[in-house]
Amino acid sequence: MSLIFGLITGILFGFILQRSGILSYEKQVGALRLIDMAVFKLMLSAIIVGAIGIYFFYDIGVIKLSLKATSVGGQVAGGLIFGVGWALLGYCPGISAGALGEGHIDALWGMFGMLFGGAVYAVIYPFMKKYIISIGSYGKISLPQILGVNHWIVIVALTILILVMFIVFEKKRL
């Protein structure tokens, strides 16, 4: 049952994307270059209504919480790897598989890579796990936890936060 709804879920969030038209070069480019906000507008309304599902179906007990161990090494190594290949491909590794399915045939190349990657991680962990992971590594933490706080304090200030950058992006005409 939670394929189906991770793949109803999954087409779901494929049809906003490719509705919102944040699939296209030319938006994934905009965001690069700081000059059109919509990407970032739909990635952080996702956190936000993810961040308040999870907890609202962890808090009623439908769902069971699996952190995974937090490693400041591999965060900056993953986000600079993800950065680089956003930024010579134009498409982050999600919205190339939409872009692919919506017909732009460069966005292969990022299918490409996301199977290079993934096999090259495989054959490196070991090495990535000694040298990289273990940079600041510090358990299975999440932010709520770090603060002392309730985690809906957390959720609540963090779309308190987003919101108003909605309202400086629409200022802006970002």
Partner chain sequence: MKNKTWNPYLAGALVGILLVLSVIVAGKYLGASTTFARAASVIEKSVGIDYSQFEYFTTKKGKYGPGSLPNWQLMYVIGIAIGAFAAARFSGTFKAETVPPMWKKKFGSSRIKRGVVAFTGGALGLIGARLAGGCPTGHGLSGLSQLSVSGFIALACFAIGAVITAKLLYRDRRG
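So that was the form predicted on its own. Now I'd like the form predicted together with the partner chain, please.
Since only the chain itself is given, any partners or molecules it might have are not part of what comes next.
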């Protein structure tokens, strides 16, 4: 059943992204070059709705959170390396599958690269675990926890911040 839910969720996700026209290299790299913000608009809008929905259903006890462990070393080093790869390929892992579906065959080269990267990571994992992931390792923590405030305060603040970004995007016609 879990497999079917995964497939259906993926199909809906791919359908929405294709219809919003953000699966092309031009839209993806256009966002990274800060000349066309459609990709960021979609992502940040999803985060606002996601955060409100997730914490609403968390508060009423319907769902559980699944936080990823914080490792400042892992997220900073890995994040920057990922960013370089994202710009070179032009598609992130989930987007590359959608881009291929839309006909961007170059995404397939990227996906082969990801398989290779996965194998390489398995080789270098012991080193990374010992020297990089161990830096600033704080476990599964959320922003409201470390700030010591209610999560809705953080959600409102995040929403305002993102709405300000949207106003800037629209004013600059990005």
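Here, rigid core means the biggest group of C-alpha atoms that superpose within 1.5 Å across both forms. Computed from a predicted structure; not experimentally measured. Positions refer to the first chain, counted from 1.
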Original post:
With the core lined up, does the C-alpha of I8 move 2 Å or more between the two forms?
Top reply: yes
Original post:
Does V149 count as moved between the two forms, where moved means a C-alpha shift of 2 angstroms or more after fitting the rigid core?
Top reply: no
